[in-house]
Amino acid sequence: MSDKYRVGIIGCGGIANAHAHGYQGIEEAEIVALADPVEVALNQFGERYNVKNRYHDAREMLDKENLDIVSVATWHKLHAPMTVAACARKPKAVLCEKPMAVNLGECNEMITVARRNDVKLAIGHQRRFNSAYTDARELIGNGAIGEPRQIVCRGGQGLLNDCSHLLDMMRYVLNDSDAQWVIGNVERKTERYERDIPIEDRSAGIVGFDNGCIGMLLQEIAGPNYQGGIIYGSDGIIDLTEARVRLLNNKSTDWEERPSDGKNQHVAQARELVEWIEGKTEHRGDAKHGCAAVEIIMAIYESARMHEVVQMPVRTLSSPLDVMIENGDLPVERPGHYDIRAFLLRGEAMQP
């Protein structure tokens, strides 16, 4: 229908399905165009979601389709250039998949171009729309566990990948408290990549937030890895996963189970994007939060590079991990390039 927001999706891989389901779950938006240089991916996705307008060149799509909303669902390296390209065409909003970018310089460019062109820019940390996460945020805000003292998370698959969700979760449940300082370290003795981005084998980070809470992230160290964490307060504990909140405090004698409502997070994310466009609300995935998660990751890398507690804001705009690799500070002891997401590649391609 002509009165619906026209949506275009850049990138037709796995995560694009989540974006498509989000838009299909609301009445106000319609997916009208797709872009992906890989023919088989483009056509399979177009057939699945009945989208006829398909482009190998994203910029051609942006120029021809008069889009209101653009989803950037590419691999990480293209988040910044595709967001810049989309914002330059002045849609109403851009929803870029996480992580926002692969370094702070790119994050800054994305925010600048969005502001310059009056585009609302959101980052796809969809778990902000998980009812269990929001329940934990409200419980903490209402003093259910007293003063939050510590959050402990266990993640995997690289800081920029799954662990960016965990760092964003820490901020979200703490009412988006800002990090003040970070100390961390990394191990990289193999040639490990994630979607063509060099990542660490293992890492650990400790984050000091401005409300006094301390966040701790263990990556590939003390599994099992999962999305969620344990929040310790002065008067209680919250055990959080995507499926539920478990609460124990000084008013109870046993754990209180508080299950998630099971509603689709991507639909809620898309709905709030439309409401943001219409001036009805702010978007909880506003790019400033996506940037904050990337900044904590870069601070962990910078702490490992500089052997110091990093005070925020981080002043190094390139990726300190890339700098360490280029400088030979993380020598590979077990050679052999491998990508932990190589299973996403199609046909005979084994390298991105």
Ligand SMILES: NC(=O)c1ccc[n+]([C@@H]2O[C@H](COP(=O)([O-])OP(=O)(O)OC[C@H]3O[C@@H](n4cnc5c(N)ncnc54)[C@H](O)[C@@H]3O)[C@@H](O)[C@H]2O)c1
Given for the second form:
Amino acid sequence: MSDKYRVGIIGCGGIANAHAHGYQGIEEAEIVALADPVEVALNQFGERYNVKNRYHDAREMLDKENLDIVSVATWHKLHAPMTVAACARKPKAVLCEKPMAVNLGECNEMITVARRNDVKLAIGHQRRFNSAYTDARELIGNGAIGEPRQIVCRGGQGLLNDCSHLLDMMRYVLNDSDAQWVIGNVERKTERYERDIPIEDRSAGIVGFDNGCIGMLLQEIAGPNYQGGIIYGSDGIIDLTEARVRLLNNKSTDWEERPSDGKNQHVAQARELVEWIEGKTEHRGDAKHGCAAVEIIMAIYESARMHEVVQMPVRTLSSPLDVMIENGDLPVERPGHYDIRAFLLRGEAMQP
Ligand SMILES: NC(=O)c1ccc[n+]([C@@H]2O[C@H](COP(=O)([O-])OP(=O)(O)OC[C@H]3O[C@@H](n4cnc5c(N)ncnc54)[C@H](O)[C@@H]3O)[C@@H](O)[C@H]2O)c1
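With the form predicted alone in hand, show me what the form predicted in complex with the named molecule looks like.
Let's see the whole complex now, leading with the same chain.
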């Protein structure tokens, strides 16, 4: 019998491939089971990664497979229920995709159930394992740009999707500084959804971090959108993308460019999960960071709802965007439900 960590994956779609590559890239883990209610997704994935034990029902997989590690790779709405279901069976670790959940109440439940069952819970903000991001974090930590004063990012696809990565990036490069206050606003004139979650058409958020730096995020305003951002300091500038970090400071006459080492971030994410299980290190994707990114998003929505600067922590556990929609505070001018990710669905499905 293999002494490798037994891995099960819930949700066999796009991002699950990255999880599979991650686990297949390390010696210590073996993917032993998969769950997905969509036959074609389950079987294609099972054939691709040579996994024999396949389930339509995730809970049946969790009950039968005695898993050490569970990946949750479903759409956002199922992150909390699937993480809760997995933790209840006491695996050693759960790696859940971002955004951690769709509101803070769910994030709290996930953290509680993980603690209650002694499960290590990480969230898949895999760019924390991109060497360019880590270089930027170290350069800032070593004073290469003096005091970090401002980070500017441009994202798309709603705050919870792309922008959860951007807000997590802000915290990561600032040595995981916490947000103290947030002010923001949203526009929602269409019935826009992303992976079955109502999202805004456009939004903007300004975040005051406890180290004095100000984060600024524009969502579908003034593109182009990309992962990364520009970090302005008292003595220099860092321009960060997934491909490289560029530095200009008072010691240089031109931009210094450091390319990302191109190593697979998902393999590094999986490796650190095993090291975390074995007590050798913390995991840089610890759920507390996934929760912090969701909290900033909820603070932007709460600022729009309450017309105020939101002081952290956010105390509204529902999504303030959902509350605004339900209350009629964001009247739709161009009616008609549409999901910008409907193309991911299979067969005749247009909504999950
Ligand atoms: N970290 C990243 O950079 C990154 C990139 C892409 C997606 N994601 C995240 O990954 C998640 C999944 O996105 P995706 O693009 O892979 O979606 P997808 O539609 O390609 O895959 C989701 C899969 O979940 C399955 N599923 C639905 N209900 C299920 C259930 N009850 N039990 C088990 N499986 C079920 C679907 O059949 C589908 O195969 C999203 O939350 C998204 O935000 C993260």
